[in-house]
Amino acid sequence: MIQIENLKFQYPRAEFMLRLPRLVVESGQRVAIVGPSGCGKTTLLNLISGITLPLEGTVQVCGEEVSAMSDASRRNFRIAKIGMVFQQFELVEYLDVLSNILLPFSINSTLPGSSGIRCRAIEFAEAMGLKEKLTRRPAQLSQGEQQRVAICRALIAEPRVVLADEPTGNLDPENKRRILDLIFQLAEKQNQTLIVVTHDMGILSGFDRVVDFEKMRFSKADEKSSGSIGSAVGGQA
């Protein structure tokens, strides 16, 4: 589902350098990426989604080379194939909760919209505990509620790949467990590949693979595939 070869990335005028000889993530896998701030975890998500382009190497997602697409093609591909949960949420302030969840269908006409999309968005919101918040705007929500809206938006178009940057970071323990379970259930039902950046060691048991991105240590479940991931060094997230 995701294949990276000989990747090299560096921010302009920065010492940060990310090198990844090879990374392979199979379809349907749930991968957690851990490590301290500054080791390149968020950068990796941006490279996979095509938000950021590598200086060298290739990034393939769903069999297509994202790193070789035009800006417009990458944008449409990302909206159609990749669900993004940003650390800063990136909600549209002038839209209400329901419209924010449905945003992928508003900005990409190639998505197969249907009369049931609105109903599914409402079901997602209710499952996330947002039933009474559908007409509110982001500024009227708590951080945890905004995060749940962002998760709904990432999942609504049934993407092939879900990339989530600290998706449980602003949630209380009760909501954290409930919402993480819901993400896992939907990912399994839709055979989605899930990559989650997290500092929360308490949620790692639900993943197929756990990678320490600073030292590239592998969990026991990942030992057999450790040769698929190279090394990374860096100084910014």
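Only the largest set of C-alpha atoms that superpose within 1.5 Å between the two forms is called the rigid core. Residue numbers count along the first chain shown, from 1. As the structure is a prediction and not an experimental result, all values here were calculated from the model. Compared with the form predicted together with the partner chain:
Relative to the superposed core, E93 undergoes a C-alpha shift of no less than 2 Å between the two forms.
Once both forms are fitted on their rigid core, the CA atom of D172 lies 2 Å or more apart between the two forms.
Between-form comparison between the two forms gives a rotation of 14° for the smaller rigid part, taken against the larger part from C-alpha superpositions.
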Contents of the next structure:
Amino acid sequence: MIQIENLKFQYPRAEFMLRLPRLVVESGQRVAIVGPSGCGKTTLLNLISGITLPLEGTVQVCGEEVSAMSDASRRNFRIAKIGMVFQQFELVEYLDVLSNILLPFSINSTLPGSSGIRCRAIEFAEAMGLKEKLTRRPAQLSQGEQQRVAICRALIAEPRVVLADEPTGNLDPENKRRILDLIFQLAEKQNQTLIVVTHDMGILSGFDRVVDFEKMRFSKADEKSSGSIGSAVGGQA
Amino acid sequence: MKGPLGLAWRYVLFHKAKSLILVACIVLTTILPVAVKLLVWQFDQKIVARAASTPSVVGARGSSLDLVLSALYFKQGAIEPVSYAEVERARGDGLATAIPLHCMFTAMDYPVVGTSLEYFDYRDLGVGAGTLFVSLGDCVVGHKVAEMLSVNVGDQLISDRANVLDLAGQSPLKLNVVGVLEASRTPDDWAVFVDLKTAWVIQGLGHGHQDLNKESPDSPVLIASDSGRIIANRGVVSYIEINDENVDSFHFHGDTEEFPVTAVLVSANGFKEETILQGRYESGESEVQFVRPEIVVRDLMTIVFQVNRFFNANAILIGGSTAMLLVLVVLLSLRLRKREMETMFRLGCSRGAIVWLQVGEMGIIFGLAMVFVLLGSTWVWSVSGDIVESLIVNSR
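Could I see the form predicted together with the partner chain next, after the form predicted alone?
Complete assembly follows, chain above in first position.
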């Protein structure tokens, strides 16, 4: 479960301040966060993953208070519990597909690397239709394929929470649906909580809840007590 | 390879061209001063060793450096000759061993050194094939000369004309190769040794021709024969080769005591004898000088090292500017890879590991560069002796 209370965040020397009275996402839920550009959707994902810390308030993920952890603990927590998918895929150009999928294990000594992990990576790639492309570099893949590699990378460590920032933003309509279905399938298989940030209203079907972030962050204090995102954003796809 | 170092290695492999350029920059900037340092050191070792093995030299007054270069490296044309009488004078009534050197001509562009047999003991030169010269017209070639000209015992070498435009000048002399010296890695490898008298024959001070007492009626060459003085015309046959049949006809005109030598190598029997000899040369207005090659060469090396200091300063400046350029390249690379680093951080990589990744990449580049520098330096070291030798030989 993810629980955010009285969250305040502001970038240094920036006028914009993110305020979020309350947000609760139940374990295993598939949540879409929608809103216009610049409303703080990506910042919210960074706060959940502990990449940035709030000025005030609390962020609890899987029962642990993220902002109270040390840097190292937060990093280890992020490695173990959170998988991330980005709009620009952010694959490493000099690594092949398999190495990109295994990247979290290459850069984190806390994740135990083993031959089992490699087999799992190959299974993931096969499930994503990338079996024949394991030795290819990102530049040799289509955009849809690149995003599938990025999804494999996000899920390889079997995180409890998957955060996807505009995962279909760079894809054509056919690939959008396909990628989302894959994310849903894998998340459901591993009972993962899925939060997808998007401003693409055409992909909202299939989510358990849809949060209009623009409305939510300006909600009154008395609305906080409602506790569910449904009441905060008033929308369910 | 796992971890940041493994990623660093894969980055370097992926960006081969960029990595190679960086490696080349470091290698070139490092190896040039290293190579020069090695060459200067080798030059110092070789030239000082040669000088140290030559206690003293007597020759015409003038540049002591030219005299030393002539005596040690057979440099030609730099100094005036002195008379052979100086050889006897240098012996100083048994105070020293004196070895004449006559170095005015070449054979196939290699210096022809007229000397005595004592020279080979003095320089500790062994004969690899054949023998030392035993009669007029014989020559012993240095190891490199034999190799470069592909000559061996039994072959012949022709001395070069001193002046190719002087048709009336002395004819070249065919030299019989009777021996090849063992390699000594000294200038002796690059010279042709003949007896001093053979050198004088090459110079034209001695010659051989048909016996005028047995003149053929078919081709009269005798113009006059009066009270022991014989005058022949230009038809008389002069020999350009010395062999068993004509060797007895070779003779010198004039007093051999007055014949030239370019330098005299002097090895005094002791320090006291050397001091006495030096005193003799330095007192009065002698036409010749007595020099200690080691002192002359060390003076020369002082100048070389001073020049080398300027080169070192230049190398440091170039190294500094290259280092700054490399830093710039790294900074620009970091800027270009900001997203990659940010992604790694988001995926859970620590900032420290990201720094290690960068350090690893630079470490691999520097490591590769150092391997090449080491290989290059080893190669330069292995050939530096030959390079220095050829530099010295070609400068004469």
